[in-house]
Amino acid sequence: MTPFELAEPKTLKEAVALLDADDPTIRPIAGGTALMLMMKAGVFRPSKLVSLSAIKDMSSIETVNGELKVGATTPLAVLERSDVVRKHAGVIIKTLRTLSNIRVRNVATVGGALAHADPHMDLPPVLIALGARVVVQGKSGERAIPVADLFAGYFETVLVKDELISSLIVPAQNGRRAAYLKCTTRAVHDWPALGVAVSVAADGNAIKDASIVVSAATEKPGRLVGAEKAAQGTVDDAGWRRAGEAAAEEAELITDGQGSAAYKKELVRVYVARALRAALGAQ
């Protein structure tokens, strides 16, 4: 790695002040699980890293006005073990248990995982399905961005270079049921070929409203509005399969090392139906 300067601000305001929207070689670092690999490979050669580890008020987990608030520097392993998160949105806990490995989860942070914008990551589709948003702090002030609008493309977000994610907000779920499924070989690289997250409001097995999100097989995670409409009113396997068919036709899929677009289309068809079934608790 090339030499670089390391800054360790004590507050969020100080950290933002150290960033430069016109200088892409200045980069914030939290857990660094992805950034350090990029630096070792020579993909990124920073002139300065702004460490967020000393900012104490960015690593809490609490409920505020019925919403779950998670500080951006909270390690994923802490999120995974949180009783507050389990009560608010248990699907997050279940998802984290198969996200990479415990060594990575001990270090990687919530904000870093979102800002990295890797389309193969498990949390973004889940958070989109739950209607979550991030609070972002920049030199021009604070703004809130729905996680659904955070990703601009493959490894790209809408964040400006001098903005930082300060917290994640997950609204009250009000009885909605959610599930996340992914198709992966569980090989060493562990990149899924497809991730599907769903959240439903239902009367028994009759779906009144659905949020269906796909990731990994696409350039960025995103909702499938047509499939969501097809899922409304479904009560059985035939209805879930119809939603899966609609999702397969709607999703804009890519070919990569995890499989062809045609292969992933078949995965979407099957996994959307399975995820709806799982969310409703059907066997």
Ligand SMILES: Cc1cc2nc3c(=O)[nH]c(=O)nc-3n(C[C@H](O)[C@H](O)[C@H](O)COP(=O)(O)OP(=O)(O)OC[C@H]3O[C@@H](n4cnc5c(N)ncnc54)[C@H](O)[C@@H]3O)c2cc1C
Given for the second form:
Amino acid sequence: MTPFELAEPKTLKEAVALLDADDPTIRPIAGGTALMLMMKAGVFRPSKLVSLSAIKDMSSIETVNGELKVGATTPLAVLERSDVVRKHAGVIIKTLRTLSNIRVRNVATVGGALAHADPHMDLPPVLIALGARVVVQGKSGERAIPVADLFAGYFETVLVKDELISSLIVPAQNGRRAAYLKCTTRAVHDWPALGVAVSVAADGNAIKDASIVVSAATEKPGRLVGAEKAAQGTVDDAGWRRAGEAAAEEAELITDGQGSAAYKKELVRVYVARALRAALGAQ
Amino acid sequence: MRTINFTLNGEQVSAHVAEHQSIVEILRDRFDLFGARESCAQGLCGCCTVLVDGTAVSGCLYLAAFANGKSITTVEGLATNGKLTPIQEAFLEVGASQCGFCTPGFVLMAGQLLEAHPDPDDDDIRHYLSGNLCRCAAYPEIIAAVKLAAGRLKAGTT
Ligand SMILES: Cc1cc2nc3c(=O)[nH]c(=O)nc-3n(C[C@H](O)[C@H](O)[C@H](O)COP(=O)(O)OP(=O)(O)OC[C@H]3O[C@@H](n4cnc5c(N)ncnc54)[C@H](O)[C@@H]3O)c2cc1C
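Okay, that is the form predicted alone; can I get the form predicted together with the ligand now?
Entire complex below, previous chain first.
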């Protein structure tokens, strides 16, 4: 790694002030698990890193007006063990147990898991399916961005370089049921070839409304509105398979080390139906 | 460069470090502690495991600067007055290492496992140790050692 400066501001405001909208060599560092890899590989050579670790009040978990609010520097392991999170959206906990390993989760943060924007990551599709949003602090104030709109492309977000995610908000789920499935092929490395997150409002097995999100196989995680429509009103396997067909037609799949687009299309077909079934808890 | 002060295996220490150095580099270069070693350099293999305030991290992904004010424990800090911990004893007895390169990481992660799950089932064991790789594939013996240690620790505390 090449030398850099390290700033350790005590407040969010100070941290934002240390960033520079026009200087990509200055970046925030939270857990550092993703940045360290990029720096070791030489793909990122910062002039300055702004550590978020010393900022108070940025790592709490609470419910506010029925919504789950998680501070951006909350370690993933803390989220994983939170009863508040379990009650609000248990799918987050299930997902975290399959994310990396315990040591990485002890250090990696919620903000980093979103801002890193690697399309293979697990939390973004789940949070999109849950209708979550992030609160972002910039020099001129705060704005909220739905996680569904956070990603601009491969490893890219819509955040300006001097903006920081301060918290994540997951709205009340009102009985919606959710599931996340990923398919990891024995390919180049352990990143999944496909991730599918779904959230459904349903009466028994009858789906009234579905949120269907694919990741890993696409350039960025995103909803498949055509498949969501196809899922609406379905009550059984035949219907969920139709939603899977629609998803396979709709998703813009990429060929990479995890598999060809043609292969991933078959995966999408199967996994969307499976994810709907899993969310419903149907046999 | 900056000076960091931290507790290392129970002792107050300080070190002059560069911002871009990892904790595992500092432990090896300045403190001659070779138990934590960088192997995959990506947080996947667990060979560089150290505890920060009692919580396991990958030392190769952890900046030394972040250790300031914290308490760091390495495998060398586990034994008291030369007496190995029940987990270390169990690893020795069962022969849970061949080349031994990964052993410090496994011993530390096994400690984390048994703190959280004194009576671990196979799923718990796999969950805690899935981030540690043993290229000699001594996994059956490692799991046996963890179970042996768990039994003894439980017997000792009840
Ligand atoms: C061994 C290993 C295995 C992994 N396996 C998985 C896996 O199975 N599934 C998965 O989903 N992920 C996996 N990951 C990726 C992991 O989830 C990320 O490394 C982690 O979430 C990043 O969080 P961090 O706090 O460490 O971020 P950092 O490394 O500190 O930062 C990452 C990026 O986010 C930016 N950033 C951080 N916080 C903020 C903020 N509050 N506001 C704005 N920008 C911010 C940084 O500037 C940087 O660009 C793995 C990583 C490793 C090392």
